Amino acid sequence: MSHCDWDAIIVGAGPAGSALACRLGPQRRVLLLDRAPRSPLALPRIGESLPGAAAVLLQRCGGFERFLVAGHVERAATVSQWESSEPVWFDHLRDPNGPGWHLDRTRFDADLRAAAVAAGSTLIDVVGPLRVLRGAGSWRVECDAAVSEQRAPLLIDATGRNAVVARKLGIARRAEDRLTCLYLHLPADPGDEDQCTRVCVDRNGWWYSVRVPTGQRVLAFHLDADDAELRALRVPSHLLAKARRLPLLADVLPVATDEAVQVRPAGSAVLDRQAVARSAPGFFAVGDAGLAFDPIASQGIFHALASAESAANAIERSDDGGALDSRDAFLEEMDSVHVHYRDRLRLTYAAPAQYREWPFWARRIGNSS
């Protein structure tokens, strides 16, 4: 088979791996896997949001103008029931960095990988398998949409919480938690006027709801995979029959809906780091596939964007000199991040105090297995 040589692959054009084209793209030749792409008829994606903190990493990726007039819409105030039944009411324009956005998902995750692609990445859509080898110094990489082999020196895995490459290379992955979401699209309503995001506290977990640029309004439930009552939920009445039960979330929901419920792993989770360590020289892990955050951390989105920017200096060190394998920098980088998370996650848990003997709180907050 005859082969094509690059600089790095990137397995996985989400934010991660799309940010991290955007920062190698001008200096390397970069290759960009990315799955099939999504149908118009696939569901949307979950309601996510995105700190003011992250249009500095935006504007290193070169994708802040276009940024700026895809539509994302700012963040209006967060109200949440959490640590007390009286609502508190926090204005995101008294964050120093702005307010932030509620994103826009599939336009935000294609805007960056056209601005990859304009930093010069080359951007294949794969189907089907990837077969993923070592050898003769460099990462080789086989794949159905490319006729030729892939090799480079470097190979990143960007593929989400799946962590398809680590996965074939053998590094496990550790669930922190059994965090499950429940979730559904409620049609866009003219008499919803509600910019807020919605965030309360139940016996068995927790909910938000938040108005998305499509005009939908998202309803998310928390809860553990093992509870008894996570198959009743899935029925959609039964899951908004359970929310409306909270005044904060009744005001904004209607009584009843035709739409599915769906089901996602919401869990922290987290690569081995010393199998990490111990994989050939080269490869890394950004954005979900190395550490995935709670979504009460309201993290996701910015971790990707920060991990990529973290695997882009370590690399660019290694490339000048540095004291520092470029992946042992990285890991330190990224073990001080899961560390700082950890601690906050478990007080965030802490305090809703009515409900900390309740199974779901007492595990995340260490008096339950």
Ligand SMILES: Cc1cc2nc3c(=O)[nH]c(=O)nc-3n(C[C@H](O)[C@H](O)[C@H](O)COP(=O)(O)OP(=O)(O)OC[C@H]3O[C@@H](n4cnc5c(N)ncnc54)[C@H](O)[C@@H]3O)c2cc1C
Second form
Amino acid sequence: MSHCDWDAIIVGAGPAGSALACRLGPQRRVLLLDRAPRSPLALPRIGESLPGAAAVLLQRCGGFERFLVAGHVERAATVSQWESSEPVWFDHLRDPNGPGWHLDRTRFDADLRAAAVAAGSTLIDVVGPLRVLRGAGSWRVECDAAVSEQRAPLLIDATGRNAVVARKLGIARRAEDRLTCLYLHLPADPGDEDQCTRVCVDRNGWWYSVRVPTGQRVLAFHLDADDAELRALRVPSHLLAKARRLPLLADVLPVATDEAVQVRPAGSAVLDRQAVARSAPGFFAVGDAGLAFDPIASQGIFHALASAESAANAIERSDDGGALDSRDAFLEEMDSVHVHYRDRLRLTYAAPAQYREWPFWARRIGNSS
Ligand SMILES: Cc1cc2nc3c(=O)[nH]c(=O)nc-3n(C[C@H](O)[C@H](O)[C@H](O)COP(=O)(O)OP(=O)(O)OC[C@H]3O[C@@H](n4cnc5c(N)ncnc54)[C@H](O)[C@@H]3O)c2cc1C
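Just the form predicted alone so far, so send over the form predicted in complex with the named molecule.
Starting with the chain above, the whole complex follows.
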């Protein structure tokens, strides 16, 4: 089989992979692989928010001007019933980094991919499984879309929660909980002018609802995968009825819907750091593939961009494009992000005192397994 040589192969062109390709592309030969666009595995994205602090990371990727006119909507206030039944308002306008945005995720990902290609990276859509091998000092990737074998000293897993490459290398990924998100997109309603993000707690999970840039309203409930109610809540009318018991949500929700309920794993998960450290030189995992956040943190995309920036810095620091010492420094940085995140997450879940004894909440504050 013929082969193609690259300096880096990045698998996954979501925010993490594309951001890394933007950073490495100008100086290196970068191959960016993603699943073919119309994959049946691809669920509609929920519609995420991005904090204002991400602006500096987007600027480093190039294309920030494009981002500003791409239809992402500035975040308005968040109103939450979390610590008590009293609604608490938080106005993102007071954030010194700016209010941040509700993203049009399809557009956001497409623009970052385009920026990666403009920065010199080659993007190939793959169909079917990848084969990943290590031999003669380089990584080798075979896929059905490319007739030749792709080789590079650097291999980056940016495949999101699936961590496809890491799993192929036998690196374990530890799920820290069984959080699952049920969500549906309600059709745009001209009478719905509410711009706030509404967040509230329930006995067996937590809710949020917000209008996304398409004008649709997302309604999302987060509960444990082993919750006996999960099956029933996959029926749209049941999910909506449960949400409408809560006054903060009833105000903005319709009385009926036929929209399908989507289900996504949403819990915290982390790649085994020791196993990554033991893997052959030049392997990195960025974004959700390395560390996936609970959506209550609203940190996933920021982390995708920030971990790509850290990996780019580590790669640039090493003369041979992936020396172990610079990877160790990267892994240490990711460890400290993880420790800080775990501490904050526990405090967040400890706050709703009224539900502390219920399994969903007790599990998250260490009172039960
Ligand atoms: C319910 C929910 C709500 C969320 N809300 C927020 C929020 O408000 N704010 C926030 O910042 N984050 C939020 N997140 C997290 C956010 O969606 C992720 O953190 C973010 O998408 C991670 O980016 P990534 O590039 O690491 O992975 P992904 O976005 O998952 O991208 C992975 C890429 O890899 C590709 N890929 C996968 N497998 C293969 C393969 N075998 N071969 C080739 N390519 C492959 C995929 O096609 C995709 O393009 C939320 C997550 C969930 C589940």
